[in-house]
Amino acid sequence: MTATAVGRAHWLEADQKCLPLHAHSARLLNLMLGSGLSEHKLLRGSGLFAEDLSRPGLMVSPQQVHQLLRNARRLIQDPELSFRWGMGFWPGYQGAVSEALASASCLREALQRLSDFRYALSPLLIPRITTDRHYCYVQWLDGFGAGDEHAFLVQAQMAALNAFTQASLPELTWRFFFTEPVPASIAAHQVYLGEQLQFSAGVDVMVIERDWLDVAWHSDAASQRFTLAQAAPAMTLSEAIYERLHRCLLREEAELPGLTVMAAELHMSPATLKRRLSRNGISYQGLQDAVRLHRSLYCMHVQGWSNEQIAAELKSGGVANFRRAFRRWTGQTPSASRAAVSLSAPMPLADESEWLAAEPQTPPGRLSQ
């Protein structure tokens, strides 16, 4: 790993007011207000007040949005709330960014623009977009430590992408894999996402056949010509620290570097890195575990490797250690995972697939062919 691979002068932080209230948060508040709840209850603990809702250009932090989500889940016992919230995300009302997404002529263009403007279009979960010879994957990573709200956010983002793509090409059918266990009732998932659902998969990812990437969309918007330069100023030059570290660790072919080595690459002390990760609801060990889990799932469900082979790949210190670690990561044994997860499509792994998302500092462009 080189310093240039991870160096970054500025990170988006969970307590930083970097998200426009009028976008996703306002839609959630409108849904809650439509249920007859008072603004005081909706905003409790968020640091926001009723008069803030009418202030143009107000920015909020990921932590504040997480609190709004906690309030929503506590006050509104509706299993469809997350899906109804996500259904209205895109193209949205964010000026040139929304126009860029709406004018995509195919799935390839839409996913590239989702990547280019991901902190505007998906402010709390980071879409990691990869492809291999047969499939395209959109994996949802938690950038700011959502905690108990993570599953709610995943449901919303999956509903958003599913609704947006089906509006342009109804024949397009995603398959959905969730880290969450099978819910008591999966009716809401089925209504908004369809029947292709897999739970306790160890990863939150949507899978589609690669052939769909360049099929022309039936949308009128697809015929509009849009210059990406119009939306380029909205591209952020900052990113969540989780996204950058996750990407770098996933690309490591050797043993994952420890905290001290990573801190040196970031030009900060180990104590500073630990503090910044903690402030964003992240631990370095947790991040390493996520990367190891993604590698394990790929080797297990796609490569068909044995526990012995995976343990050697991860340098986990033997099969028994791998089994214990896998159970800690997923809540189930490797054999139970093999029995529960049916994957005819590979799961994402950087060294076995192409990275479709452009680096944040590069101008918008098309996805890799």
Given for the second form:
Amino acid sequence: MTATAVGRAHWLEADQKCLPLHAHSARLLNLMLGSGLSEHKLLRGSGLFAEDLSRPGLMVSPQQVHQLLRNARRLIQDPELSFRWGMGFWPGYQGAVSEALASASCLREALQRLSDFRYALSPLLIPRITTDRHYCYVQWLDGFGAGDEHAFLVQAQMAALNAFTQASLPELTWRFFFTEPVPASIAAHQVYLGEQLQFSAGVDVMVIERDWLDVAWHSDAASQRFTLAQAAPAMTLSEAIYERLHRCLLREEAELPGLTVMAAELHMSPATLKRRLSRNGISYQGLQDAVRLHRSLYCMHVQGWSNEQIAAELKSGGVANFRRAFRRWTGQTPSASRAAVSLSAPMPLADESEWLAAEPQTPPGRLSQ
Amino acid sequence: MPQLLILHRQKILLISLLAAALLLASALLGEPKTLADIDWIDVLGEGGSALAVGFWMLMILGSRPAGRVTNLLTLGLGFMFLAMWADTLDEFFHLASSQAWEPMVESLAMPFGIGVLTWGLWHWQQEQLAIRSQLQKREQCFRDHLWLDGLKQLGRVDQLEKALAQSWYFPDEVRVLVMAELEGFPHFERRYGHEEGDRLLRESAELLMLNLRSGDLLCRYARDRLVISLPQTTPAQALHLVGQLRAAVEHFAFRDESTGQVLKQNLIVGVAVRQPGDTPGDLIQRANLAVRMAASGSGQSLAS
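With the form predicted alone done, generate the form predicted in complex with the partner chain in the same format.
Entire complex below, previous chain first.
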């Protein structure tokens, strides 16, 4: 990693008003109002008022949206609310961006557009889309420290992608992995997402066989008018702070850099970096752990590596240390995790997973095959 | 409320006439007290109570159909009102001690009114119990259906599991479980929006309930998936019943509110047969499997 790769660009932070209310949050409010609760209650603590809702072009911060989600979960204890919210995300009513998504002719194209226009399509969770020889993975990373609202957001976002792809090609069946523990009732997960669900997996990821990427599907013929240039402004937003750091850490093949090293790369003092991270509900240690965990899960479940191999890969100082760390990250032992997850038989994969869309700023239309 | 009050014109007239008669009797037979003699605190207390009881009576009349229970509640409250009314008039008119009827009205009307009211409340409770058992089937589906009726969310699948667990050890009681969903519901919701989706669900569930037997229990699983427990039913009987449910939905004319066009619906149904060693959860999951099989097949399936 070089300093130029990181640059000194601005990052989006959780308290910046960077999200148009009417893109996603308004639909949630709409669903909540349907339950007969007053606007005043639903908006409590979010810094929004009933009269704001009718203001066109109103921008809100991720923190405000998190507060709305908190209110939603507390006031409406409906296990389906997140899924119902997510069902209506895509293609949505966001002009050229929605048209871009709707006019995708196969899963690969749709995922590419999702990646290109993710600031408009999935502003709170970052989709990280990768493929290897057998599977395509869509991992959802928390961009702004949603905390307790994380599971709700993941449910909504997964329901969104699942509903969108199934509407285009009903045969598409994803497998779903959640960090959340098994809920009291899995009825909503089952009906909205399907039967292939795995909880306490340590990662929020949707997996599908790679063969589906290029199967032609029914796309919305009416929206073929769209040109990529029209949607381009949606891509000019900056990355979220989490996204930026996560991307830096992913590039590191060897040992992950410490906070001081990372701060130097980003041209700031360790104290500043720490402060900015904590303002966004992120800890640097947690970020490093997440990267290690995701790497070990991939090695374990997809590549079928042994604990010894993974421990060596992560340079975690021996198998016992790895086992202990894994348990701390996921709440279960590596063997329990192996028993729970069945991503088919272990496959001898030597090559690292390849990015479907390598850089967030990749010009639309360019696909790594 | 006003329309319902018309139903009870006679009762209201009777109580008003009696109240007027008491006023008249007191005015004719007694002497008006001087202003200085009137204890205004008593007037306020007794008069206020009388007015409150009268108001209760009107509220009950305004919310109930005509019938025995209503008559009893009205008469009970009516006599209590009259007793308090007489008490209030007492404050304005001085009656000679020879006029024994006045204390009689006060001391008899009150216990009589309370007795009748109690009798009426007892009947009212019986009525509520009967209505509840009648509504139970409907209620179990809708009580917790948050966005349909705005009530608090309770366990939904839990509730069915509880019902199954209660009768689980009588094997004839629980032999089958049915899961049903509407064909193409996600597509419908996408096209017509979630409000229309909710309306379709609500109306379809009502329709299904009309076609179920009294002991059957209909609950919501999630989204459009409904789960129906059929006690004391063999798989063959269940399939027959399921055929009727599907036919009912097929003939259901759900209309697009804006165009009036009929949007045809089809019900997909899976029937799960209980196996030895099953838990309620196993049976529910088998029913889930059955409905998925039905969705990819002929619209109806039996998993055993």
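Just so it is clear, the model here is predicted, and its values are computed rather than measured. Numbering follows the first chain given and starts at 1. Only the largest set of C-alpha atoms that superpose within 1.5 Å between the two forms is called the rigid core.
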| item | value |
| --- | --- |
| Displaced residue check between the two forms: Ala311, CA, 2 Å or over, core reference | yes |
| After superposing on the core, C-alpha shift for Ala320 between the two forms in angstrom | 2.9 |
